[in-house]
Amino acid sequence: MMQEKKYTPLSEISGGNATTAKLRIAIQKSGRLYDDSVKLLNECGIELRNVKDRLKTESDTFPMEVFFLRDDDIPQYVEDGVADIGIVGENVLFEKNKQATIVEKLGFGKCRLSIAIPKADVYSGIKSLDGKRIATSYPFLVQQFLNTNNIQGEVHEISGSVEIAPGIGLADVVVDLVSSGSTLFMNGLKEVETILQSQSVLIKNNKLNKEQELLLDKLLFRIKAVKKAKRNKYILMNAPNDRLKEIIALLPGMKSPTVLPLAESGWSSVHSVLNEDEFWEKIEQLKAAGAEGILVVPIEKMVM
């Protein structure tokens, strides 16, 4: 027999005080989106007070107050409205079916839900599932899945070591969160068909007032400065003259490569930014078109 989740008094969270001068984010308290959340928004400038066992507390560097959440809750109080905004895997968030906006998609807890079988089974397509016991911590997705594909399956919901359950006899086949797949293979298991690709999210309750839009507004130009720098880099080279022509015409940048003369006659130096989908493809032709000496430096924040 299931255990009941508890669900968080809203008292404990909200304390009854709410109000419209802090933005309310609520963030797993534990888990594989807890640490990437406080990373993200430390490096948005908004330090946390004292976030070990807490389920509340602030950031002196924006106004903000951090609700530490499980992540199942997190779309229940982002509808309600007892948080604004929230961090959660979009698998969460589809599987709870809760009115509530995705404003952002952060990029990290990527994961897929995916459907398993045993190893020795052959998989025919998703019409093989006719019939079948599936054992699964997210019935709401795996039923949509099942009418949409016009399949009868026994859906059979439980939480946790999702994966043993053909093993036991409690199912046939399985879906559940993949990430590099090891679990499942561990298992005697094989994933043959993706229901749905999840990263995390930032959401937001339908109903913000203006202040709560404004504070969420400067949240996200911050976010989008730190997404931005992280998948570009900052690149400075030495380049003979002769060929400045060609080497500026391979660095898009974001407007166009500074170029300084160097000490020594006939070379100067360029800056740029490059995109890290095309970075290592860009280095190599800029080292045929002659530049040396190419520094790559990180970038902490990008305004564009």
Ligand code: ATP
Contents of the next structure:
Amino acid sequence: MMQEKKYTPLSEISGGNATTAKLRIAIQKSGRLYDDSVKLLNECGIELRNVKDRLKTESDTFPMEVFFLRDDDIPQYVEDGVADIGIVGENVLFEKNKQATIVEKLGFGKCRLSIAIPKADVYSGIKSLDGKRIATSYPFLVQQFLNTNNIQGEVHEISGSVEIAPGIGLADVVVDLVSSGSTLFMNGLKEVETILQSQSVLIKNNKLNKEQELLLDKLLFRIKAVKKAKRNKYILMNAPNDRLKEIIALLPGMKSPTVLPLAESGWSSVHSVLNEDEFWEKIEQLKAAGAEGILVVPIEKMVM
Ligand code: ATP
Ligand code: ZN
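Show the form predicted together with this ligand, please, because up to now only the form predicted alone has appeared in this conversation.
Okay, now the whole complex, with that chain kicking things off.
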């Protein structure tokens, strides 16, 4: 029932030795991380040549080769140096326990690895897992958790549809990835404990050469600009001149807000950048201070 998908042989994927410096990145071939991974590369100005049904492709706009793999294989490829960098969930990275360094958290693919038990069961703390049969696709992380908490449990590794295991009598408890919790709920389970919070990360091989490190710096610079832009909004508003001081004092901006006179005398247009954390609060304060016609615009890139 739970068959393992095949590990793509290295010979099919590595294109021999590169003569000019380029970065080889491993991303998920299809699945939850695929769209966000490709989108991130695109937002960094890295366009990929026709990606459909291929094992690898290149970019014409950045010295990069892209390998499409199962996410489970990505840590190994990066450890081996077949790929220089990769995008993978922390859940997979830590489960595979490979030698690779996290260079940046990417903010997508957020989920948690949680323990769930049948809804009707009573949960009285971690100790109640003692002696239980635990079904999971994350045997390494689960065993680590059990050891840390000094619990004896039988770990059964299954590679898919873990949430049906209790229903068919295969296990008492499951440890699986959760985002909304609806899959657990539909299978008559309830989440009782979180083992790991996870998101996608950019990882690198530990022995990149100098040229590759420079390319990675260039990529990271772009990723940071994209991430920063997502956390910020560009805001424009009309402000009565007699309250300009008060309004400007509310705005952080990159240096100071831009203030331009409007055609209508006595009014100015004020432009600035707001962080999402303080966004709604600031908007309310600005309105209270007399700002009108407030426009909020997404920012594509932000370079400091
Ligand atoms: P592959 O064929 O590449 O092995 P997969 O079936 O293992 O794919 P997906 O379901 O596409 O993997 O999930 C990929 C990653 O997406 C997970 O390892 C995890 O990091 C992240 N993710 C985010 N939310 C969830 C979720 N609710 N359930 C499962 N994975 C999630
Ligand atoms: Zn997988």
